[in-house]
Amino acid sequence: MSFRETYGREPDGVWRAPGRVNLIGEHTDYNDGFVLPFALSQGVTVAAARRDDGVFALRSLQSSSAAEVSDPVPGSVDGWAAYAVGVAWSLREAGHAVGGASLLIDADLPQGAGLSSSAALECAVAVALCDLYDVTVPEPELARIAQRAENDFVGVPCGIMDQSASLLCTDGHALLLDCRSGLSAQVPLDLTGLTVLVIDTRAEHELVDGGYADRRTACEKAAELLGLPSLRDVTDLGEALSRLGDPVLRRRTRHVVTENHRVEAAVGLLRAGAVGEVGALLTASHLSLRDQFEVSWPEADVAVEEAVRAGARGARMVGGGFGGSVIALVSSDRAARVREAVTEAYTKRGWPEPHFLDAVPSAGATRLA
């Protein structure tokens, strides 16, 4: 199905935004902390044309459903289309004169794998609408606009990391993002002789339920009890933990504070060219996400354990949790063995066969045509 077949005309342009893998720094973004994602070569492509009737018409090559919305307001559309329509609403809410558009969406990024397909869709639509209507928005601000679409239109209380990665990343680099200030820096990610292997556990990733929101609420409550703007501001972990009576809040706080430290350590290793040494930090991150933040799931735990046993430098779950993917930092000559070991472990347990993809640090959103 081409754009002409769908809408009876050629598109005004084609735009693409990538998914992302977060190398390290999970559940730190909405705590004003640090994250270290990089963009994937896989992503979402949007062919688009202006409309004079104010209607937003959406079709996807990955879905039989479609949407047409003339007055986008929260609650006016649901499902995958809400992420796209929400961007138009958010741009307008930010004061940008964006009219209607016909959109045809295609993706080679697996949905539900925790690789930020939703943010890729939001950012592809955002850059498309800005170009269609000659709207100039600095990329950090555009990331905030896309984030608001997900927060206030869709109802997912995500942080700023995914949209920032999709818009700001560059080839061969990870993006060190300070989620409080919005400042970022490109950190070389030279994978010569190494592979970042993404293991899609095939456990569906869904954040519009209560688990993600509960974690965010717990972090906000802990910060409030400590008299701090956010858990980013904890400087003495031991003292902070001693002041929190709730063991759940102590666990959540311990993860956020130590995860920020792991991000800073990883940046130092990457800048020193010691990429392989980051593996131990990945495994430590997973253990913290499993035991302190309690967002892992059985398929992820098995994938991490088997990957490390088969020779990976380190591995961890990525994304918000409760399903999705694992990443493993692997020497290129051991990648095949890691794939085999994880697949064998899944087969033994009667789970669906995992999917694999080699993550290549790539560039952010761009116009293709």
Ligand code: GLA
Second form
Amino acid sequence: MSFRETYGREPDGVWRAPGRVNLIGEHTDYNDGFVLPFALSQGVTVAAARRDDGVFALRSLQSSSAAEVSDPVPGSVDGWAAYAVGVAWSLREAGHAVGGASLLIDADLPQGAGLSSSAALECAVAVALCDLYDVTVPEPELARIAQRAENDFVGVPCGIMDQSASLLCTDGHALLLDCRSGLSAQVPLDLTGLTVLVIDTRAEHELVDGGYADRRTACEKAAELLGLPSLRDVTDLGEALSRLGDPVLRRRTRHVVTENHRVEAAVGLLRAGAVGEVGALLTASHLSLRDQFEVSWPEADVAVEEAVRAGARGARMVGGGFGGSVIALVSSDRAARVREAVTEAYTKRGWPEPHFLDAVPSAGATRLA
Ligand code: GLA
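Other form of same protein, the form predicted together with ligand GLA, not the form predicted alone:
Complete assembly follows, chain above in first position.
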């Protein structure tokens, strides 16, 4: 199904935005902390043309459902189309005059695999609409607009990491983002001789489920009890823990505070060219997400364990948790062995075979044609 076959004309342009993996810094973004994602080469492509009738028409090569919306307001659309239409709504809410458009969406990124297919869709649509209507928005602000679409139009309380990664990342780099100030830096990520293997555990995750929102609330509660604007502001972890009576809040706090430290340590290692040494931090991050933040899932734990046993430098779950993907940092000559070991462990348990892809640090959203 080409654009011409769908809409009877050629598109005005084609735009693409990538998915992401987060090297480290999980569940820190909505705590005003630090994250270190990089963009994948896989992503979402949007072919688009302006329309004068104000309508947003949407089709996707991955779905049989279509949508036509003339008045994008929250609640008017659901399913995948809400992520796209929500961006038009959010751009307008931010005062940007974007009109209607015909959009044809294609993706080579698995959905529900924790690789930010939603943010990739939002960001591809955001750059397309901005270009179609000659609207110039600095990327950090466009990331907030896309995040708002997801928060207030779709109703998912995500943080700012995924949209920032999709828009701001550059080839060969990870993005160090301070989620409080919004300031970011490109950190060289030279993977020569190393592979970041993505293991899609095939357990689908949904941020709309309660677990994610529940973690956010717990973090806010802990910060409030500590009299701090956010958990980012904890300077003495031991002292903070001694003031929190609830063991659950203590565990959540311990994760967020130590995870921010791990991001800083990882950045130091990357800047020193010691990329392989980041592996130990990845595994430490996973254990903290499993035991302190309690957002891991059995397939992820097995993938991490088997990957490390088979010689990975380190491994961890990525994204919100409760399903999705694991990344393993592996010497490239051991990648096949890690894949085999994880697959074998899954087969033994009667789980669906995991899917694998190589995560190559790639560029953020761009116009293709
Ligand atoms: C999801 C959210 C992000 C972030 C991660 C956890 O991917 O969309 O904003 O909170 O979970 O680090």
